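The chain below stands alone and is given in structure tokens; this is the form predicted alone.
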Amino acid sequence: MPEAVVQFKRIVFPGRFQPVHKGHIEVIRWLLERSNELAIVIGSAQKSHMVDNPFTAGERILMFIESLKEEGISRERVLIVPVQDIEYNSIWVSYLESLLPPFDGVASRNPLVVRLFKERGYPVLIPPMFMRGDYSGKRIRERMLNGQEWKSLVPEPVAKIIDKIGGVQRLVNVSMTDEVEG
């Protein structure tokens, strides 16, 4: 396989990141092959303590930067930057051009996203998927709530920040309704 070459200055990588996941990991290895610096955002900044969005934006940061520390990934070719919503997505990509600093080219898989970019004429990059069966926020959060095995699918460092700050009970409580059956 042919090694990748820097193609980019600065590529944004958006997403919810709940929970960061190894997936994730793996994705920022392969775009900082392809550019000398990274733009995370932290996508529904405003959100938490919900069951799709249970983890606050400073501890999804705490979970990059720890993560990035344990991998070996230097903190100075990556900026982690929380956005909150707009519910208005003709304007995101200007939204988010006002938020960060310029950048040449955005990855993502999600197909709004991709179209929204490429109707402003950057370029895409479409990053591979890391297992993404088992590297899914959907699904460790649900694994999470079923009371299944999940650390393994998150960096070591995302999985002792979710314990320390009781994330999975969170979870479960926010799951939770008052509604009574019958």
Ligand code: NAD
Second form
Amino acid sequence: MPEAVVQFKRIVFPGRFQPVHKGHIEVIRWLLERSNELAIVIGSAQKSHMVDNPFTAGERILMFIESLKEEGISRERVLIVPVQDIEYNSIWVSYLESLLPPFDGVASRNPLVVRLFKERGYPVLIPPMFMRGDYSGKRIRERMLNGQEWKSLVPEPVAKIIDKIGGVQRLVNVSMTDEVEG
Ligand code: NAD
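Given the form predicted alone above, I would also like to look at the protein as it appears in the form predicted in complex with nicotinamide-adenine-dinucleotide.
Next comes the full complex, this chain leading.
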């Protein structure tokens, strides 16, 4: 296979990362072959303790810090920036421009993210799908809720962080209701 050509100075990689999984790490490796720097945007930073968004921004940052260390990926080329959502999709990319150092492209498979960046004239890199059937935040959260094995789908440090904070129990708790049947 021909070697990838570095095309970007700094590329943005946005996601919710609920939780960080092995697919995200594969994407990061792939992107670092194409960009000198990577700005990981931890999106929906204000959200936590929800079925779709169980982990805080701080917990997700720690998941990246520990996983990158374990994977031997230098932090010198990777920024990690938590970003809260805003109501206005139409100005989201400008909002990111005001929060991040200058960037010259985005990497995403999320259709809304791709659309918003294209409309602002940015090149978009679509990373390959790395075992999306298994390496998927939704699938991993479902497995946690159903008591199924999930640790093999996330980097080891992520599993340790989730265990330490009682993440699975948190997910189970926030999925419950105090309504009574009938
Ligand atoms: P995600 O964590 O589901 O995915 C992050 C990225 O990794 C995506 O591009 C996804 O396609 C990719 N990915 C996941 N698994 C993969 C695999 N196995 N192989 C290859 N790629 C894989 O996050 P997301 O839902 O894309 O996050 C987008 C974030 O941007 C959200 O926080 C959203 O709220 C935010 N956003 C905010 C606004 C706003 O504030 N108005 C607008 C648009 C997007």
